[in-house]
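One chain follows as structure tokens, the form predicted alone.
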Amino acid sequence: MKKVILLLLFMLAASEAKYLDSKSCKECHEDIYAEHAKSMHHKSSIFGDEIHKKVKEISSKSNYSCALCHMPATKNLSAMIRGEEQPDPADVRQSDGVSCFYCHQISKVHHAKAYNINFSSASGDEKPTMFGNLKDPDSSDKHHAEHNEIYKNSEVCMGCHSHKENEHGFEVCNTKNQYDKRSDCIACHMPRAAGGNEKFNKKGRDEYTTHNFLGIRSDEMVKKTVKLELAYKNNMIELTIANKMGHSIITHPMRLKFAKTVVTRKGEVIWSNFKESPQEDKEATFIIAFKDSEGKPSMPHTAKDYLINQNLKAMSAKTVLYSVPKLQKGDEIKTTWISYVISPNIAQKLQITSEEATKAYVGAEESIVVQ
């Protein structure tokens, strides 16, 4: 399998074209460039993502297998994966992360057991062909433009965001659609906004697909992920958590997501579903942790199995019941959905300090008053 993958990578490198860095796109696509520059696609490499850098340092000092998706535009991709060469911050192909040029050069996706691989249309021409979803795309003095169906049905996203097995054959992350094969990653993570996709809007388009790549680092997106419902009867709080997404609640092994439920009386908390850690309430907490061959907690690259697998599948729901002391009329029951990019415990161990990575993202809230 490894030989096949390395052969595919060699084929990709052999079809190398002139590279247009993301900043060069700003000339015509000013708004889209501004969005992309702030996104995790642009900050995907070890030079832009503190978490990814720390994990790379722990998992391997030499080879960089994650470069396939985190630094895919580099010319020496296969050499970095084998550990023969190291990332270079002065190389714009690497510091660009998942660049505009890279994403819009993908012609098809090769599906494999361990992970998928994107195939590029790069040909070495002075004017490369850039793919997208527009039926009537604009070409320019920098590139040709063509419609490609994989950009319509989000197939293009599955080149990197489908699944990943470590060298032990254990799947450490999975964002594959579990609900409906026609569901659209792009519609959720790249919503449409008013305006044209070009600075000069030559064809007068009145809306475009945004390139913020909204995800767990967006309060707006976190508020859309689940629906909460509360009921109180017979001294029991009934909380229903419904996953509204086309994939599981947890797709990345470092995430922490949970529902915090409290009861307040005259402004003071008289009951809570946990005291210190949300994992005290395993039914309302969603987290994944791995173990190695000896059953000890492990990082993804050494994982052989799950240590903890508290998850909720796509478009499914679960109900949690809490037995509480008899409540009084006027008591308020409130549940809040909270997400962490990286579990605070893991962040502390890895010495992650950036606010964007460590802050709590507050999502949906639901409350009822006892009658």
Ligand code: HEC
Given for the second form:
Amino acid sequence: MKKVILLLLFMLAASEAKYLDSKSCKECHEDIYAEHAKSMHHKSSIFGDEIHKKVKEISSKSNYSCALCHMPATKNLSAMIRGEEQPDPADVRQSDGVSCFYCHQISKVHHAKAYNINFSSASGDEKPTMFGNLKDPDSSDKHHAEHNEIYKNSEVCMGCHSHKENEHGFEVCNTKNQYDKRSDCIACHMPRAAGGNEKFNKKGRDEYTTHNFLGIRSDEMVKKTVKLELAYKNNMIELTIANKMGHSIITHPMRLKFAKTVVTRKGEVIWSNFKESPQEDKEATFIIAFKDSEGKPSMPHTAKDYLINQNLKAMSAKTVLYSVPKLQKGDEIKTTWISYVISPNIAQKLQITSEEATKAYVGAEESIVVQ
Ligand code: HEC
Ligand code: HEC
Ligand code: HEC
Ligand code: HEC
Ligand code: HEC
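Now that we've seen the form predicted alone, could you pull up the form predicted in complex with this ligand?
Every chain and every other molecule in the complex is listed next, the one we just looked at coming first.
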């Protein structure tokens, strides 16, 4: 299987010639470029993402197998994956991350067990074809434009986001939809905004598809992760957590997400679901951790099994019951959803201190007052 995949990659790399970098799209697609330049797609390589760089350094010293999804536009993809060539910050095809050109050249996604593969239509033409979902696209002097169904049904996301197994055949991440054949990734992650998709807007379009690709680093998105519901009866607090997303709550093993519940009486906290660490309340904490062949805690690349697997699938809900001391009229019960890009103990181990990676993102809040 590995050999077949490497051969495929080689064929894709060999057929590719001319590359248009993301900056070159700015001339006409100004707003989309500005959104993309701030997104994690643009910053996905070791040159843009400190977290990715640190994890790469401990998991694979010489070879950069991660390039397949984190630096997919590089010309020497298979040499990079095998470790025969090293990343070069001066090469724009590498620092460009998941670039405009790369994404819009994907013509088909090949589904495989370890991870999926993107098929590229890049041909080396002076005037390449960009695939998309516009109705009756206008012509441009820089490229042709063509409709391709995978830019409508979100299949284009599945080349990189579906799933990934490590060398031991153990699945370490998964953003596959679980409630329907295909989840509408585009509807949730590329909302439409007012305006044209390019500067001149000759077609007079009044909306375009945004390219911020917001996720866990956005308070606004984190507020949409779950729906929380509270009830109090017979000295029991009943908390319902419903996952509103098209994928599991935990898609990537670096994350920590949980619901914090407190009871306050006259402004003072009299009860909480945990004291120091959210892990004290396993039912309301969502986290994945791995173990190696000896059962010891491990990083994803050496994982053989789960050490901890507390997750909740797409569009499903769970109810957590807390037995509390008898509450009085006027006591307030409040639950808050909190997310971390990197679980604080992993951040400490990897010595990652940037605010973006270590701060708490605050999501939905729900509260009731005892009657
Ligand atoms: C099959 C495609 C694929 C491969 C191969 C891959 N990744 Fe990723 N990686 C992703 C996707 C997709 C995400 C975003 C997942 C999410 O946010 O849920 C991601 C996210 C990450 C993150 C989180 C980054 C952040 O800033 O939030 C780290 C760290 C990471 N990958 C490390 C690696 C390392 C190290 C390798 C190589 C050993 C690797 N990945 C290989 C697809 C891949
Ligand atoms: C000289 C101006 C110009 C430049 C530079 C340019 N484009 Fe375009 N692009 C257009 C025009 C015009 C359209 C058609 C817009 C419409 O119909 O509303 C278009 C449409 C598109 C579409 C929609 C295709 C479809 O069928 O839905 C994509 C995708 C696209 N461009 C990607 C890119 C990328 C990626 C780059 C940079 C590598 C780029 N463009 C550079 C002018 C340009
Ligand atoms: C060529 C591979 C590739 C394709 C195709 C791709 N992604 Fe990604 N995506 C990534 C990688 C890699 C990351 C993680 C970057 C990082 O954090 O270092 C990512 C990150 C994300 C994030 C998280 C951003 C954040 O702030 O943490 C979202 C949301 C996302 N992608 C959605 C999508 C959607 C929706 C599609 C389909 C329209 C898509 N992606 C297509 C590789 C890809
Ligand atoms: C119903 C809306 C919805 C759909 C459908 C959806 N997502 Fe998300 N997704 C979200 C929200 C909201 C978040 C941010 C909250 C969070 O990360 O906890 C998110 C987060 C993410 C992240 C970052 C997760 C993390 O922990 O870093 C990635 C990557 C992602 N989505 C990719 C996808 C892909 C790929 C698809 C299609 C299979 C998809 N999403 C479908 C709503 C959705
Ligand atoms: C991760 C993949 C990905 C990246 C990176 C990406 N796009 Fe797109 N783009 C898409 C998808 C998917 C659509 C179609 C969304 C839809 O169905 O409306 C799209 C739509 C478009 C359109 C048509 C807009 C419309 O209103 O429908 C243009 C133009 C475009 N992209 C240009 C760009 C440019 C320029 C960049 C870089 C600055 C870029 N894209 C980066 C996935 C991507």
